[in-house]
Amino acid sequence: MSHILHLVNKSPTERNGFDTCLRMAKPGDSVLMIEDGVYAALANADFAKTIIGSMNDLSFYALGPDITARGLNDVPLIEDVHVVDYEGFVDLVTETDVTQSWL
């Protein structure tokens, strides 16, 4: 079975790409939140329950430099969302069979 890295770059309050991503993702896939997508990783975000509900099947990551760029370093993230740097981003891409961007 091939595993997919799903890249989400828009906030779930801005577009519906995150919802579509989670509907299409299969168990064992990974989701990397980049750019404004990192807002979905905030523990107090409205979308947090949706991500937490998907954690049994999917792995979630947030790009650290994008968290920093948005001034969110001191805001708690959802537990078990792993923060990665650019090197970690590259590792995720090379560890999966396919990368799918959700715009």
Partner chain sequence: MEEWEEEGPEIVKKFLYVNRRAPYGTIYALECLEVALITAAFDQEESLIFMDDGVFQLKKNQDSSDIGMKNFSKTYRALDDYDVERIYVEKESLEARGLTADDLIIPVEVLSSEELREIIDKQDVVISS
The other form holds:
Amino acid sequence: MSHILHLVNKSPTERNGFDTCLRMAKPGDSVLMIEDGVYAALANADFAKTIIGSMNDLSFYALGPDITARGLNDVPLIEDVHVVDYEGFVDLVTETDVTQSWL
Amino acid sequence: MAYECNGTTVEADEEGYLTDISLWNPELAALIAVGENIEMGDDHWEVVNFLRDYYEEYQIAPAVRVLTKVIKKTLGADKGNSKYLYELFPYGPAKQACKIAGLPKPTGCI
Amino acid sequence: MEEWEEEGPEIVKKFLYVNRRAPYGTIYALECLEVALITAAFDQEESLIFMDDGVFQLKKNQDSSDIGMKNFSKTYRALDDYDVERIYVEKESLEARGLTADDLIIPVEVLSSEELREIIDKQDVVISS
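Right, the form predicted alone is done, so what does the form predicted together with the partner chain look like?
What follows is the whole complex; the chain from before opens it.
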């Protein structure tokens, strides 16, 4: 079975791409939040429980520059959402077999 | 269009506003001012520097009414009025001074 | 110079801008802010509402230098110079995102959906983004 990297670039409170991604991702896959997708990493937001509920099956990452741009460095983010830089983004792409974007 | 300044070419839009505001320098400002028929004196520089500081802080070139108001607040009523600013920049303080300051056309100018 | 610049406009309408999008993923937030500033420059009576993901526009400490976009969150602080003083944020939207008024870059009035509905009801023009 291939290891898929799921890219989500939409806010979970604006579009349903995040929900669909979590429904379709299989255990062992990775999810990288980019652009407005990083809002899903907010620990105190309602959506956090959805992410935390998938923590056992999926690995979560969020792109640092997008977090910084949106001013989210000074609010709590969900523990175990790993913040990566652009190099880390590339590493994730090369470490996985397939990349799927939930646009 | 473009400006030739100290041997380098700096791109501008068709109205003469710089397309990359980071390429601004005082020599270039003086050159843009020549094209506007303005001889830069201390009073002109004061307004141009004020606009650059405002842009740095708010990421915006203020509309003329706002510029007048904030200059009045910081530099006093003898400078924060239309007459004074139009004497310095006859074709409009916001438009001409912004162009010389290397900033985009003010938000709120049609 | 136009005469109204000294005398004020002849017609003043109540403009309301309803901001519901996050700042950088789409162009809506920036475009709406620019339109709001343009009408404010014409001395219109203006209100801004931030709700849903629109509350993220006002999140403080934004630094967009690493994504190659202008940090226009600073521009919301110029609204005061444009005499735009009616700035409302929906309480429910803030809470759903784990934010409070202290997380925002400018002072705002936090109102419930019900209170906002009354404000929307009083407008001449409503512009949504």
